[in-house]
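Next comes just one chain, in structure tokens: the form predicted on its own.
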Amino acid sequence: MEIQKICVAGGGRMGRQIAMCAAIYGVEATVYDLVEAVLTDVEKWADEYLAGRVAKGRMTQEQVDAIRARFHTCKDLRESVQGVDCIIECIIEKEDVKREFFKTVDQFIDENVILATNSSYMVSSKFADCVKNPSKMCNMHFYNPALVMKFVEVVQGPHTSEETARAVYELCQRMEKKPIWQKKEIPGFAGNYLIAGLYERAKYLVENGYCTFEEVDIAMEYGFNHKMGPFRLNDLTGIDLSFTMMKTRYEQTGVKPDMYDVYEKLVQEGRLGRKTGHGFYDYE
């Protein structure tokens, strides 16, 4: 099976950069949100970028014009998905809000359709009971900026069929990205697994006072010639996200996470990182 036509259900930054990215390479994109005014944003990013690449002498305006009349907007969730042959769930990362969406598009596409979710932690499986047929659901986790990052994990789950692991695979391939093919499921996925130790020996440090925030992304950036520090980097990959998966854990294990208080203070104050231009830096 190859995938020419999806929907991004999630008009953010990682969902507009996904479909973006398709369209770049040939897909038919469509980005559905619920918000008129987010969508309003998107028509207005993609202008901005696609004209960028052509100021930047990247692209050609003959390529531009077909990149634009294959990337769509659309703000009713059945016309978004017709005729699709994936869609890539980019929603908010909460686990309730994705099983609605979830049970909700499967009553609007064949059984056919591959259902991915790109959610940074939960795995497919948790989904698998709100559709029809789940071995059309697998993981297909993109790392933040999508445009630009090329590792993608495709997480194949008990539930998902190898034909759905590999045409999502396939597809990362055309994106020109570097997919790895996960064949057992785990929560996090291999990237958040392993940089999850150096994130918790990071809070630690810094939770117990044996360095500052600065210092510990200094220590990566400068001695182990990380690009970015953990800080720096949750900036970029936003602090909202975290602090929601920090909660989930707490309320699930009953142990406060280190520096918990420091995200929700941050969290209160609208400092979610770059997208916000304050975060634990400052940006603007």
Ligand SMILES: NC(=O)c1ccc[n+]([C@@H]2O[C@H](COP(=O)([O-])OP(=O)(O)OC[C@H]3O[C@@H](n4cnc5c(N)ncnc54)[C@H](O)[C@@H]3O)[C@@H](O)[C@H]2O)c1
The other form holds:
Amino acid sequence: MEIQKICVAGGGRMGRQIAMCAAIYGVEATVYDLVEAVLTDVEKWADEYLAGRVAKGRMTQEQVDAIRARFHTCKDLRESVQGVDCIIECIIEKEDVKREFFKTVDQFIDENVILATNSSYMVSSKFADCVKNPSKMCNMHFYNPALVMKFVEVVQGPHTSEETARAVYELCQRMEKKPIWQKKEIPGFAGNYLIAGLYERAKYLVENGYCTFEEVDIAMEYGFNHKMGPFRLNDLTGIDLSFTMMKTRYEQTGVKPDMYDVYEKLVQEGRLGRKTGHGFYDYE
Ligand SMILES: NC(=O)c1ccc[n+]([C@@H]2O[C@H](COP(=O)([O-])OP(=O)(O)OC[C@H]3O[C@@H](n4cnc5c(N)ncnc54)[C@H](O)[C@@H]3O)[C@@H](O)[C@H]2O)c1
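Switching conditions: you have the form predicted on its own, so give me the form predicted together with the named molecule.
Following is the full complex, with the preceding chain placed first.
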């Protein structure tokens, strides 16, 4: 299924930019918000943003007119979700408020409409019992500013169908994002989990099957503008050095570090990183 018409609920920092990004790439997008003043501000912001694109020579007036015709605001929820394929929830980061929103909006849509949440930390499982068709619910986590940042996490919960995750993932690709598709939920998802104690947690994610090591590097390179993700960087600093440190820690604590076996195998195979031409990645 191809998503062609969306409603973005919440016209704050994230919501308006996500809706604009969709409109730029040919999707009909309506921003819904509880607060009328926010919608007035969104209309003004949209005009100014698009005028700025023309002034900077990044878009033609014709392109901007077409985008503006696809970008709408609406203060009535029922009307906002009329005929949409997907709703992207971007309201405040409060579980009870989001739960209430999903319960309400579910009354206005049929069971085929996708419900994606842009929550920063909450997995969509937390809201699965609020809707009649949880298979249509997933996380779609953009980074701020959403018009600029390429990285998006699509997170498939145990309730989420493959078709739902794929449709959301493909929408990200159409918006020229660099998405990853996580097939197992974790609070904070790849990016925000990683940034705290990056290497420790990077290894935990991979060890436990939440992401591949390539996806961890994509997260840091495209989500946080790190020049290299931790595993690519580790190829540069040397797998053998890291393994030595892991081994020492294992001997001292008796606690086996995450990915210990992976590092041991790489060392045994002589895949020590860039210096040997192979590590996590292969080099010319
Ligand atoms: N700001 C970031 O850096 C960032 C990044 C990624 C994800 N997020 C997530 O995106 C979501 C929105 O964040 P934001 O920074 O845009 O917040 P924001 O405060 O700028 O905007 C939230 C908007 O939601 C509206 N709202 C509140 N309750 C509503 C309801 N019941 N129905 C409709 N509208 C309602 C508010 O009027 C407000 O305009 C949060 O879940 C946040 O965690 C934020």
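Positions refer to the first chain, counted from 1. Throughout, rigid core stands for the largest set of C-alpha atoms superposing within 1.5 Å between the two forms. It should be emphasised that the depicted structure is a prediction, and the values quoted were computed from it without experimental measurement.
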item	value
Yes/no, Asp41 Cα shift of 2 Å or more between the two forms with rigid core fixed	no
Per-residue C-alpha change between the two forms, Asn208, threshold 2 Å, rigid core fit	yes
